[in-house]
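Just one chain is shown here, as C-alpha cells, and it is the form predicted on its own.
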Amino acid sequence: MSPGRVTGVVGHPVEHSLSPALHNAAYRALGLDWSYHAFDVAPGELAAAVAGAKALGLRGLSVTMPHKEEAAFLADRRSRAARRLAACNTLVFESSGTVAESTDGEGFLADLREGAGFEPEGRSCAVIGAGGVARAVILALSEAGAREILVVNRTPVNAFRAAAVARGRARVGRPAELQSTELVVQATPVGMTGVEAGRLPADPRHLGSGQLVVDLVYRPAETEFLAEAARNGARVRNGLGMLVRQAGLQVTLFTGSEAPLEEMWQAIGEKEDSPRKS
C-alpha cells in the first residue's frame, strides 16, 4: 500500500455530503491507505482551514458551498476553468503551491452524455441559478457547443455576471422562456436537505414533454421541482450522477490514478446504469 494521506471536503453545512463515502471507496479500490473526511467550515473561516490543512500535510480538499469563490482566490495557481469561473471545487496541495481546479463542469457533461444520453451540441439549454456550480454548468454547456444558454436568476445582476462566462452563447432569460428549451438545469441549493427553504425564480409546472430537466440537488433524490416537472411529462434526472463523476475526477487529481467509478457507485447504494428517472 502507498503511504497514508488525508483529503476531505470543506463546506457549510457539510454533514449531508456523500463525498466521504465516494472517495473512501475509491481509495480502497485503488489499494491506497488514504482517508477522506468532512470538515464543517463556517463562512469567514476558510482561509484558516486551508492554511491548517496545508500545515497538517493534507493532499487536497474538495470545496462546496459557500466557499467555492473564496477558495479559488486562496490558491497559488488556477486551472483555466477556475480562472474563467472565478471559483473552484477542488484544491490540490502540491510542493510548489496550492492549485485550484474545477471538476463540476466536466462531471456534469459526463453525466449528461453518459447518464442521460443528452448531447448539448446545437441544443437550446437553460440554467436556473448564478452561483459557482451554475457558472460551471454554463461554461461547460458553452464549450460543448450548446446553441443557446438562458440564465434565469432571481437577482438580475448576478444573472448577467453568470452569463458573461459564456459570452456569445449565454444570455439572461425570463422564466417564461424555459418552456421553449430542450434542457433545463436547476443549479441552486433550493430543495436540498439541510438547506434553508427558498424560492426558485421558475415554476416547474411550465416544463413538460420533450424536455430534459436536471436538478443538481441529490439529497433528497427527488425534489419538488423534479417531481412537478415529471408530472408534466418532462424527463428528469437528479444531481447524483454529476456528484459521482466530478468526485471521480477529484480522485484522479489527488491520486494520479483513474477513478474506480463502479465501486464509487456501489458505495452509495447505486449502480452506474441506474436510471434515476432519466
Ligand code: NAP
Given for the second form:
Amino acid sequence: MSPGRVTGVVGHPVEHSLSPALHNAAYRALGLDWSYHAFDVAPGELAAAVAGAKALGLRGLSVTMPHKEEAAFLADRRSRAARRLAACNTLVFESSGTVAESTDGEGFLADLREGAGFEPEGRSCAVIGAGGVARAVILALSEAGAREILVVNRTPVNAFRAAAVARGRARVGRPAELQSTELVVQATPVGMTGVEAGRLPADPRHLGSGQLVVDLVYRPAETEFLAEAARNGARVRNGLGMLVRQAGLQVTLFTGSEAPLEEMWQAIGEKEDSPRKS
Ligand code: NAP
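Got the form predicted on its own; any chance of the form predicted together with the ligand too?
Once more the chain from above appears, this time first in line as the rest of the complex follows.
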C-alpha cells in the first residue's frame, strides 16, 4: 500500500458536509490508506489555511462556500471552467504549483446523462438561480451544446451576470417561459434543510409532462418544488447524483484513479436510480 495522504474540504460552515463520507468511502474501496477531513475555515482565513495545507503535504482540498472565488484566485493555474467561472471547488497541490479545478459542471452533466438519461445537446433548458452553482450549470449546458438556456432569478442584475458566462446561448428569461423548456434546473438554496423557506421565482405547478426537472438541493431528497413538479407529470431528479459525481471527479483528480461511485452512493445511504431516456 502507498503511504497515506491527507485531503479535505474547506468551508464555513462545514460540519454537515457529506464530502468526508463520500471521499473516505472512495479511498477504502480503492485500497488507499488516505483520509479526508472537514476543516472549518472562517472568511478571511483561506490564504493561511491553503498555505498551511500545502506546507503539511496535503494532496488537495475540496472548496465550498464561502471560499470558491478566493480559492481560484489563490491558485497558480486554473482549469478552463475555473477560469470562465472565476471560481473553483477543488485545489490540487502538485509539485509544480496549486491547480484550481471546478467539478460541479462536469458532475452535473454526468448525472444528467448517466443518471437521468438526458442529453442536453440541441435542447431548450432553463436554470433558476444565478449563484455559483447556477453559473457552473449554465456554462456546462452551454459547452454541451444546449440550444438555449434561460436564466430566471429573483434579482435581475444577477441573472444578467450569470447569463454572461455563456454569451450567445444563455439569456435572461421570464418565469412564464419555463413551461416551454425541456429541462428546468432549480439552483437556489430554497427548499434546503436549515434554509429559511422562501418563494422561488417560478411556480412548479406550471411545470409538467415532457419536462425533466432537476432540483440541485439534496437535503431533503425531495423538496416541495420537486414534489409539486412530479405531481404535475414532470420527470424529476434531486441533487444527490450531481453531489456524488462531482466528488467522484475530485477523487480522480486527487488519486488518479477512477472513482468507485457505487461505494460512494452506499456511504451516504443511497443508491442510484436507473435512468429513463428523455
Ligand atoms: P448561492 O451562490 O448562495 O446562490 C444563491 C442564488 O439563489 C442566487 O441566485 C439567489 O438569488 C438565489 N436565492 C437565494 N435565496 C432565494 C430565495 N429565497 N428566493 C429566490 N431565490 C433565492 O448558492 P450556490 O452555491 O449557487 O448553491 C445553491 C444551492 O445549490 C445550494 O444551497 C445547494 O442546495 C445546491 N448545491 C448542490 C450541489 C450538488 O452537488 N447537488 C452542489 C452545490 C450546491 P439572488 O440573486 O436574487 O440573491
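Residue numbers count along the first chain shown, from 1. Throughout, rigid core stands for the largest set of C-alpha atoms superposing within 1.5 Å between the two forms. Only a predicted model underlies this, so the values are computations on that prediction, with no experimental measurement involved.
Once both forms are fitted on their rigid core, the CA atom of residue 49 lies 2 Å or more apart between these two forms.
After superposing on the rigid core, the C-alpha of residue 40 is displaced by 2.3 Å between these two forms.
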